[in-house]
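Form predicted on its own, single chain, as structure tokens, below.
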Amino acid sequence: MIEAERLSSALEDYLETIYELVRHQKVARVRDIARARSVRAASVTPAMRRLADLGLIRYEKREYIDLTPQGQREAQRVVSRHQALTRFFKNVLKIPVKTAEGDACAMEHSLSAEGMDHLVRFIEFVHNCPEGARLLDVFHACVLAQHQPEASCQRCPMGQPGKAEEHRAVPLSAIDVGAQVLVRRIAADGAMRDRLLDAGLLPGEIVEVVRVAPGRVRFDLRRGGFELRLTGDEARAVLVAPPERNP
């Protein structure tokens, strides 16, 4: 395999485009590649020279472009990662197609062989094992997991606070100063959910309540040595284990 530092994500994208063009129309030309990637033909030529220097394509100016055996292997590696990631995002996580494709494009370049192996093993599990299929069915049927944060789930303890003490959760807004609590889930959607996840408020994280403003309209937290400020609405959307069940 080509060393990672020698083959950038941009070159991998060009290699993938050549692979798809050759696969569908038997030939690839500079103008075809430029059209497929929405770039000027003048910017394609330097990339083709670099791929040729690396022994991944056969390229002569104004001639058809073809993959070498090594180039075909490299292109297939990238395409396989793209396909696996896209299927995982679409079929397992139920991410919309356009977003799934974009995320797969962004991640395919950095997914390691070990990561690819574990991802495909999980996909094999949910598609071939009866227990895996049931797990996926439950996940897809869960109103809390499928972007309905205000819904009440009758199938699992996550949506029935009183039924399973080990899964019971309360809003962070109800926690007093000095308590350290375990994040269970984020009961929000859209921009608020994005902000809370980007702030590192993930399931299993420990946060400490440092300060609470009068009226509980603002909460200052400490997570991983850094301080984080939430509004009252945001704090109400962060569900945590009750203080008596925290470290």
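Alternate state requested, the form predicted in complex with the DNA (shown: the form predicted on its own):
One chain, no partners, no other molecules: that is all that follows.
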């Protein structure tokens, strides 16, 4: 029983797998663990030896595998992180359950205690507070409805004119000559996204609109000393924070 420095993600996943297996199938065999983790049985054996050395599992050659009390504690820590993160991805971000599980299981090992804690509180808050639930509904309607946010959000104040206007992310195509704006997001996929990011239009960058062609079919920008030229389509895909309107 060697002292545990910090469990690697692989070992944490083995522990988690064993936990779920004994929970559901009553016993955990090498074979089950291998299948659950999509590895070969030959990879499981040495992992079991390591976990046994750490005092986290009871493991005798060719016998059923079981968690020690300490291993159980450790496994539960991992599982509860896994569940919380899954809930977040599934219920808040509305990711398909399989992807949500995958993302959760990848993140569960690296998230700081503080990050984890606040995330759990956030999930709880947004689920339990009726107002939070309402907001979440609006968000889901927006996100799920369509992928051009400047056109969506009918139920959300973001879609209304007036006070909300100044908080809204607007397409670069709507910006006037001379304004400096902050890039918020690139609303494009694939080749166009690549091209735009390639040109240095990263979220957080500040760009200035230098010139706009008649009919707004071409936009000349300046970013950090360099000029670049966008087509109208490209400019529509660059979402920016509108410039401050100080009279």
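Numbering follows the first chain given and starts at 1. Keep in mind the model is a prediction, meaning the values are calculated, not measured. Take the two forms, find the largest set of C-alpha atoms that superpose within 1.5 Å, and that set is the rigid core.
Once the cores line up, the CA of residue 75 ends up less than 2 angstroms apart between these two forms. A displacement of less than 2 angstroms separates the C-alpha positions of residue 20 between these two forms, with the rigid core held in common. Taking the rigid core as fixed, one finds a CA shift for residue 177 of 2 Å or more between these two forms.
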